[in-house]
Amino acid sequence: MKFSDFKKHQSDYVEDICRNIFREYSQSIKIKKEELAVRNLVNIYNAALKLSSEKGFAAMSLRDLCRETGLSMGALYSYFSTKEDLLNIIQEQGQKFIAGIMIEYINAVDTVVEKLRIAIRIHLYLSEIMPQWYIFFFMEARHMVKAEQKKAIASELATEQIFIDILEMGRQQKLFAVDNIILTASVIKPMLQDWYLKRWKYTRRQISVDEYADFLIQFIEKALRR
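Please supply the coordinates for the chain just given, on its own, in the form predicted together with the DNA.
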């Protein structure tokens, strides 16, 4: 699979996420007409992610958000109840969406080698489609309150667990030589994260997400070789 194949099978993910937000948080959203609400939620969450991936969530003021969305302060507060709510909703709904897609693709292939390759690709491709979300999870998790931080940690460990399981299967089938599965899974994640955390570097060097994915797969497979 290449990035272009992946991309054309994805519908408008922001709308999917926002429709879910509308349904799950109906108590704190005052607007009742679904189509209008979802349209505005898309506007608000896109703006919030754009601004906070530029300057950080703490430094983004609700007045910045008014300017970016074209909505007034009063209108904004019809779509969430506090600024901190916004932080938590992005974290929870975003992670949930991403986890769903990852699992779906990994379950669709059979062999261990294919699972490892597709896990690497989908993680990179998703972060290419929705980079602000990934940057948000990474940068803002440490500023959340304890309860939300625990959820962020759980998400991080869940992604890692996907790789631990794959490596374990590979070892059992004598496909990989892995001394330390946990440490190996631990270092795969940061290599995937580098793609969105230092995107400027890869843009500057004109490296595409497919080139990066191909490189990572061969680099990791070589390190796993028996």
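Now show me the form predicted alone; what you just gave was the form predicted together with the DNA.
The following holds one chain only.
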């Protein structure tokens, strides 16, 4: 699989996330027409991530969000009551989307080696189509209140757990020589993060996401394979 193929199937990911938000929070969202609500939620979602990247979520006000979206304060309150509610929605739905896509692709292949390769590739591809979301939670986690920090940590550990499960499967099948599975998974994660946190470095060197994925797969497999 190449990034261009993956991107074709996930081109409307923001709309998919916002449609899930509308359906899961239908009791609290005051707008009942789905298409209108989803359209405004897409606007709010994109604006919140954009403003967060420019000034930080903690410094962003609802008035800033009004100006960026063109919606009134009353219209914003139709979807969430506070800025913290918006943070919770973005965090929860983004995590669900990423975990769901990764598990879908991992379950679609049979061998443990293929599962490891696809997990690495899809994680990188997701960070490529939704970089603002990945950077948002990496940068904003330290400013979140304790309850939200716990959710961010849980998301980080959930991604690691995907790799832990694959590595354990490989060890049981005597394909991977891994002494400390948890530590190995925790080292794989920063190598994935380096792609979107230091993207300027790879852009300057004209390295594509496919090249990075291929290199990382080869590098990790050499370390793991018997």
